[in-house]
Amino acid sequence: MSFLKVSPKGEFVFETDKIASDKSISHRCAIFSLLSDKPSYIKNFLNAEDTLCTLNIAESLGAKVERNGDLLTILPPKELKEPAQILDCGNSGTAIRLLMGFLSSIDGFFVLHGDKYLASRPMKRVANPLREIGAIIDGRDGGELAPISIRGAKMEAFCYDSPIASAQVKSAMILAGLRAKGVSTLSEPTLSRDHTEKMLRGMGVDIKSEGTKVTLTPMDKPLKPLDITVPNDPSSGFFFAVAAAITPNSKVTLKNMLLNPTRVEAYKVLQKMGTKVEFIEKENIYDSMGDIVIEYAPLKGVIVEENIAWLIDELPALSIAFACADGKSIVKNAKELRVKESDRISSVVTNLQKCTLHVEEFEDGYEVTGGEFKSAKVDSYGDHRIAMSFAIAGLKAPMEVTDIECIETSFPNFVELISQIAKVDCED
């Protein structure tokens, strides 16, 4: 079993415009750029494991993928193929989630599967809306677990209410009424993440967003190409925000930043526990885009139960930050923690009783204590936000991670950047 162990340096002043690119918005482009039928062009796609298989997925349907240095050109086919394999998702929750929306109106049979953990993810909150507008789709237990069949079908327009806040469950039944019968609208609890209505609306789409209701007009013709550059990733980026957010005398400037609201939400905590952080945009094409700046100050407690939808990726890494306040930090109305690449709640609070933190658990989230981190082995649970926060932890106390593979899947430099803060001692 591979092991990462990270342990104290001291303070550091580090800037980087290496911080992985975009996982969500690479995970669009490989698949966005199927609605074409010209080329797209996409610089900074994210070379991981997980935004690699979703490009995979793409040359199995039919696509041609050229690389030239930075630049990816994907060549869409004229009509998508019948893939004579399964469709491997790795592991990821958004590939699967958004192919199964995308796929549902698609002439064939398709299967996707993926690895052991998103193999255990529930699937039937994506299956079941599809289903009830004309979606065929099967599965393990009814639907719920992968592997996944789909039988492509005609979708009828939809007035979907969703129940939870996801823009995984929200991308999916938009790209299945892209081609349906109607105008279709969907709302949500709370804005989930709005990248896929921004990306399609700039590739031609007619979708209005008014709040958390979005009103979309079927395509009735192939939609623009792409033209992307891929910002850096903010969910990435933030290990590297609370790494100087817990450092005395430390700072940290990440260059080339996505600042999409819906994704900078964990760095305004750090700011109501006490952080110093500045965003400076300086590009808004498809998006907004610039640098974040992050500067240690004593932190405080802080209770977290709005816009969870925008936090479920960081905090796992706000955790670190909040068994180093003074005070108690109280996360709440987070039970989709439960049903990411982990049982986060429970990964969470498990690891931090490990390093002697008082933490209480919830059903919906969870009770951090301030206090002092005490040196211990923790487990990844093969999620990659896990092995990453508590490798950031190794900042206050030694810590040795354990089944570090799962970093591989969004941060491959991540080791890289952390070695340039920590003492890392790692193996493959």
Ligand code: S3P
Second form
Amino acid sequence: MSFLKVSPKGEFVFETDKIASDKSISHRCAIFSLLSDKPSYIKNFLNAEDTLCTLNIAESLGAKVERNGDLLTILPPKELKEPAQILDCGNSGTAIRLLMGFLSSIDGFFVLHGDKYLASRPMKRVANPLREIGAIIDGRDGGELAPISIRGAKMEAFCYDSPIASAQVKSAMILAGLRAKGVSTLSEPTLSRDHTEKMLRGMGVDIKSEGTKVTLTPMDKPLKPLDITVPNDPSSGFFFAVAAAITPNSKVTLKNMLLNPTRVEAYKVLQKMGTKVEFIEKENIYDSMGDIVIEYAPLKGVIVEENIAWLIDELPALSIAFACADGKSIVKNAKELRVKESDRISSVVTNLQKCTLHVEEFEDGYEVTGGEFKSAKVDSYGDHRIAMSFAIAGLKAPMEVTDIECIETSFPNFVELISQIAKVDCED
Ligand code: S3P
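Please show me the structure of the same protein in the form predicted in complex with shikimate-3-phosphate (S3P), now that we have looked at it in the form predicted on its own.
Let's see the whole complex now, leading with the same chain.
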């Protein structure tokens, strides 16, 4: 089993444009390019395990993929092909759930599967509403668990009130609705990340967003292809934001980052805790993009109970900042954390306790009392965000993180970057 040992090296000023490319947008590029009849051009696609799985699936469905340096060209097939093999989504909830929506209306038979972590994550949140509109989907435990099988069918238009704020559920329904018979609407309790809506609008779909409600007219012809430079991922960059926030006299500049408001909320929580954070927008084509500058200032505890969908991927890293703050921090209304790549409430609580911090666990969150990190050996639980969060804790006290292969799913050059601000020893 691989490990990563990180220990403090002292204050730093660190600037990088090498944060991993955005994972959510890269997945969507691979899938949405199949909705056009012309080549899509994608620069800065995320070359990590999760998104490469999605790209392989696009190829299994008949697309041709060409690489020329940083430029990826995806040539869609005239007609999508029924693949002979199982479509491997790896560790990715985004891949499997978006593809469930996408494939539901495609003529053919498809089987989606993934690794042991993905195979234990809930799928009925997507399977059930899709079945309601005509999808023929099955899987273990009545369609709750992968492998998931899909027999393409005709989709009915829908008016769906999603009980959870989930971009994966919303996107799966939108992708199914693109081939339905009439106009569909969908609403969610609070707005989840909105890349699907923005990218499809850019590709010519008549899709309107009003607060948490989306109205969608089905496509009557192939969509315009994508021509996009994927910005760097603010969820990946956030590990380095926390690094600056917990190390006195330190500053990090993250270049060419996605600045979409549904994705930078965690930086705003750091700001609320006392950290100096500046967003510098440089362009706005498919979405807002620019630099983020994060500078150390003493941290104070905070209560996090709103906009949870905008923080769901960053809460593990934010917990490291909570543990370095003066006073208590509380996370509430975050039950969704229990069904991510690991049960993130349990993973964060157990690992912080191993570092001798005082933490209390609730069904829908946790409370962390700021204190001193003690050197510890912690587990990633196979969850990339847990692995990288506790690697960052190594800036406070020597930390050994085991089972770190999962970092490859989203941020293959993480170890190279953290080596520039900490002492690192690694075996993989
Ligand atoms: C994602 C949506 C989020 C997030 C995941 C990526 C996406 O999940 O946790 O890492 O790209 O659509 P939700 O379905 O909970 O929004």
